[in-house]
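Only one chain is shown below, in structure tokens, and it's the form predicted on its own.
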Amino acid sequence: MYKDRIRLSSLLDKVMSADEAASLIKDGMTVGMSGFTRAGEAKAVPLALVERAKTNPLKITLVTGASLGNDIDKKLTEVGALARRLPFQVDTTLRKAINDGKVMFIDQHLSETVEQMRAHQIPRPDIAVIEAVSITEEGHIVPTTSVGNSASFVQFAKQVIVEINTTLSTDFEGLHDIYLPEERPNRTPVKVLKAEDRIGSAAIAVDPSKIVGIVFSELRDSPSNALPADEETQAIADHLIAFLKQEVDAGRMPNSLRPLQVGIGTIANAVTSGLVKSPFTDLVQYSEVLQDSTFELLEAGKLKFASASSITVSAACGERVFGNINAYKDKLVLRPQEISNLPEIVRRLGTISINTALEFDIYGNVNSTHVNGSKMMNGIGGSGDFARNAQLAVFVTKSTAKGGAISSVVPMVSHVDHTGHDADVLVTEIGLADLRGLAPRERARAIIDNCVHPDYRAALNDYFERACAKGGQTPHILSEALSWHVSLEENGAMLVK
């Protein structure tokens, strides 16, 4: 069994147990681990590390591509093994530890983590732990369902552990396009001119002498936890599709639109699924993550190619796709996240970027990360990489939350991830606001009239009108601008009747 997965014979004697591999991770180390949006993370080794930490406490800095599955962040947090974590997470236990100040979390644009390592601005990994389907004759690593930051971790780390996942076919080889940018300041352009372009290699290059352990695993990726579309998310999709039809009719884009980037999560996935019944054809995706909606569009003949850094799908979709990867391989490519999210390429391709907001304000500033301005939710992810550089930057959210106690449209956001300069279109189930070419007062009018829930519209109108009476390019009443958030904190609702 080993020889079809480890094709360089000199590495066969590196096979060891997960416990033995975990023992190579020492207290204080920076660990670079594969994994992007609950896909392709190493599993057996970090879980063995959890068991070890129960009796031999240690703390590490854990750097990944994005979020992890299999409750790895949760379990590492529970045993106190995480000192620092970056650049993204979605786990509720880790989130609480972050907000309690017990784990230092560095929230980063996903294209920037390894760029900062390359420039020695943040520590490089002492050891990399990378999931693979196989190791080639050259000793190179063939990733699984994500690439993330794995290629750079392998390049920068002093030692490498490879975790081979035997639940996935070796047919995954050929799915990936591994390319790393050159060093600054003499970097040449990254020549991805179309989403389907391949400019790299099929495996992660590594000096075989750096591989200190190989572990076999039969643990699967955690399935996507995105929920099916509901009435509100369907309304958001309908508003956006109607808007895109108008863009096509006006001659601003072809019927194939522009390459689509879709953030992770229920709302964005539901919006993309809505394109199955749209009039658009020959769609292309240039994104970070491929979700169920990608494969719905492929199977419906609507999507002709998809590029990303990971595949995060439901159990049913995963069984269909991963069990027959050769049927999809000519329509997909997985890249390092600093390429999937590279601003140079995003701007060149002119993507339509659809990401989820926690809240936005009447001038179009967007909060993607912090509840009530202080408590971290997940992180900015790749939304900033795309929004600043997209042809069309779209943010979507339901107009209210917590049974109506929270309005997602507020006088002033409690935390800013994306300024109004980077938001072109805002959508709720109520409607859509096209902010392009509008001055702040015009933006406020478009947002209040089109996106705000009726229960909050009068209050926002009142605030805006009184703010305008005071004057200013972007009128505000500073003594009231965050009063809704204060009320939420003190009374459990933004507006107390």
Contents of the next structure:
There are 2 protein chains.
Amino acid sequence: MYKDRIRLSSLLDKVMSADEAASLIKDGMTVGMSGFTRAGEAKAVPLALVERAKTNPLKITLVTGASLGNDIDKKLTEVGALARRLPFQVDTTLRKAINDGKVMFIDQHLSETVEQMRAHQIPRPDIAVIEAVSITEEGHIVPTTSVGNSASFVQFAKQVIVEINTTLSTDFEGLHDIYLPEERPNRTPVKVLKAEDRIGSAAIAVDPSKIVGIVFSELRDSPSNALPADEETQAIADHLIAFLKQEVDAGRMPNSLRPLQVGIGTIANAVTSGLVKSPFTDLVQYSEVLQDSTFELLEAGKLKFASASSITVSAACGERVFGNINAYKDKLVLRPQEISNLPEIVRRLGTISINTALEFDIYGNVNSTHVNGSKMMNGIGGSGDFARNAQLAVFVTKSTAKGGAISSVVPMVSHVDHTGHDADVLVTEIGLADLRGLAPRERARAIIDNCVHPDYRAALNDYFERACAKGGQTPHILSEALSWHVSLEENGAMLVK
Amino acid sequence: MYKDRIRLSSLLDKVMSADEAASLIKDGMTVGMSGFTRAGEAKAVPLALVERAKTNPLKITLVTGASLGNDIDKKLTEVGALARRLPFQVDTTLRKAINDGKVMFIDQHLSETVEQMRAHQIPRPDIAVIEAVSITEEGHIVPTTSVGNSASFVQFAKQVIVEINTTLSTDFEGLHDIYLPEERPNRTPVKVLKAEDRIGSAAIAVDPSKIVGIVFSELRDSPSNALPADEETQAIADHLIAFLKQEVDAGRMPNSLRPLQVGIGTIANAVTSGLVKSPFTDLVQYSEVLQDSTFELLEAGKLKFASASSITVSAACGERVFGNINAYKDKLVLRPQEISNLPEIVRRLGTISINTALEFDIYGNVNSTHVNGSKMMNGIGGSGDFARNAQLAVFVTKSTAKGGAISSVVPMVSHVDHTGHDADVLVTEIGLADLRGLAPRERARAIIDNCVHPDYRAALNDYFERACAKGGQTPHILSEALSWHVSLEENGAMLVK
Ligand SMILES: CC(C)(COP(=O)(O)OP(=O)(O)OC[C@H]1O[C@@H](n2cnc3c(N)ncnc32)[C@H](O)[C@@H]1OP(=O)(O)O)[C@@H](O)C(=O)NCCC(=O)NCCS
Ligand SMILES: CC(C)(COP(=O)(O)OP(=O)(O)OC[C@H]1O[C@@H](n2cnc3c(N)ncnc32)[C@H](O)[C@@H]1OP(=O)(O)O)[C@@H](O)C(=O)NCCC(=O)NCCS
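Can I get the form predicted together with a further copy of the same chain as well, since the one above is the form predicted on its own?
Then the entire complex follows, led off by the chain already shown.
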């Protein structure tokens, strides 16, 4: 079996236990690990590191593609092993440690982490830990269900640990397209002109002498935790699909739309699923992450091709797809997140980008990360890479949260991740606001009339009208602008009747 | 003389007076005019339009490259001719009308206006009015001191008016590089790999039958209003140049730095001038606008090449440069603003981008546009195109405004143009904060310790410490976050002693 998975025989003597590999990670190191949206993370080595940290404490800077599964962030936090963490996370325990100021979290646009490493603006990893299905004759690394930042971590790190996951077939080889931009000033265009273009190699190039350990694991990705669509997420999907039909009818895009980027989560999944019954054909995805709905669309013959940096699916979907990956290889490609999210390509293709907001304000500024301006939820992820450069940047959210105590449409957002410039269309279950070409006062009218929950509409109208009386391009009453959030903190609800 | 300026003889009979040309502009039209940072705007036709509107009122949507000179925005506002205005302006009278809600102003990233027109997301111009030095044998238009959005306006408009400025030499031909991206889905890479690369043609292509009028004018660009450096702007320049030296010494960039983008204005001009005495050599600019300081650097042999969309200089500098443009043509290129500001190219080149903030907050969010969150100053301009994609995004501002009544460093900005993700380095005359790789709490320490005026430091420290005690990734006390601005409105000063 080893020879099938490690085709460069000189590397066979690098096989070791996860404990041995974990012992190569030293206190104070910057560790670059595979893993993007809970797909394809190294598993055995970090879990061994957790065990070791229990008796032999250490603190590391952990850099990944995006979020990890298998409770790795939780367990590393519990043993106090994380000094710094970037660029994204979704774990409740880590989130608390971040918000308590115990872990320094550097929330980043996901295309930018390795760009900053390349320019020596943030530390390069001392060691990389990369999940793979196999190692090629040249010693190159074939990733699993995500590419993330793995290729750059391997390039930058002095030492590389490969974790071979034997639950996934070696047939994954050929699914990935590994391409890294050159160092400046010799950077050339990244020649992805269509979502399906392949411009790189099937495996991550590495000088085999950097591979200091190879570990075998049988741990699987955590399954997707997207919920089935409910009435509200379905309404959001319906509004958006009706709008896209109008766009096609008006001749602003073809019936195959533009390449779709859809964020992770329940609403996003519902929107993509909704396309199965839509009149659109020959769709393509140019996205970060593929969810179950991508495979529904593929199987329904609606989707021609999907490009992303990871595949995060339910157990059932995983069995279907990963168990028969050869059947999908001409319809899928996984790329480094720097390429899946590259402003150059997103703008060239002109994606339709659909991401989820926590809240937005009457002028269309979007908060996707900070509850009440202070507490980190997950991170901005790739939403900014896409929203800034998309042809159509859509943000979706339910109009209220926490049983109605919170309006997701507020006078002023408590934190800005995306400015109004980067939000073309906003959608809640109430309706859709098309903000293109509108001045701020006109945006406010469109948002209040279309997106706000009826329980909050009068109060927002009142705020807006009084603000307009004071004047300005973007009228605000600063002494009240954040009062809904203050009320939430003090009274548990934004509006007290 | 006509034949020298209009080389396609079939167009000679299109010569008309400015009044006649202005009468082609009808009520309700969208008008696309040349002009970028008060350079190269059409002059005679809009001034004739002002006269006409006095007796024969009309309202138009005016789209330009960026700001206009010769008080055109002021005069059009005074006669009530502007219904809508995009994407940028700098005029006091228009600013007041915008803030009074009388003119709908759509503030945009300067690379995006024509991209949105191309996708039919905002109206295309009915008519284009373009300043030129001449018309070629093919009927193509050779622009003057800016390119801005002119090439796209000519492409999109049904009718084109050319305003030939005879104060500028026909030798301007060859200075410009006109290239427009293809429509999606057939967009290809924009192959500018170095600031000096030329990828297009010397004139704006047009079907000559669209040219409905040609007007001669002898009106000049308004001279630059950048002030000489004062003690504070000089200190800002000195801090930044010292930092760039450290970057070179640390091996993070070569002694020729990276291509420089420098915003317009006094501070920006002082920084560029400061480079004359710096140890850096073989500099290049990849910028929006070139000011006097570019020519100081060229003449000092420090600068090899400068690419931009416009040239905005003092009268003396203009005489030197425009009067002898052939001597500069191998060192300068003017491009459409979509290309000078294109995320693809800015990220590829990895510019050092230096733009001016009105205020920034302790977490590094930047407000460049809205005084006290409501009142528009100018617009975001190209600062966002650059800051998001630069290798090093720098924002500069004096630490206080209005004689010290305003701190430019605040607990929370009252409007966000650039999120903390897009601000690597912040500089005031007090000092420089290097935010790269820092978590928000660390950013706050760096900013408070280095950039804040001493009069405000204790109060900011107090806010930050009490916010940290409440917790969060980005600790805030929402009931106080905007209180400095509220105090400014109520008491005329941010802090009342
Ligand atoms: C914004 C984001 C947190 C929404 O998550 P989601 O799971 O899709 O949506 P939900 O409506 O279930 O909201 C998640 C939680 O936020 C809460 N929430 C939603 N809106 C809120 C608001 N305005 N204020 C406070 N809490 C809010 C919900 O109540 C829910 O809380 P719970 O976990 O305690 O039940 C998530 O999409 C995200 O992290 N986005 C940023 C990253 C991104 O866009 N990446 C790009 C593509 S991967
Ligand atoms: C931010 C910007 C307005 C600064 O302008 P500037 O002329 O360089 O700088 P100044 O310090 O002279 O400030 C301009 C005015 O703003 C005022 N100001 C500065 N900071 C302020 C603050 N925090 N609150 C209120 N007013 C402030 C100044 O007092 C001055 O007022 P005045 O005109 O009445 O004297 C200007 O650079 C801009 O519009 N930037 C956005 C566009 C951009 O970056 N383009 C990219 C490149 S062209």
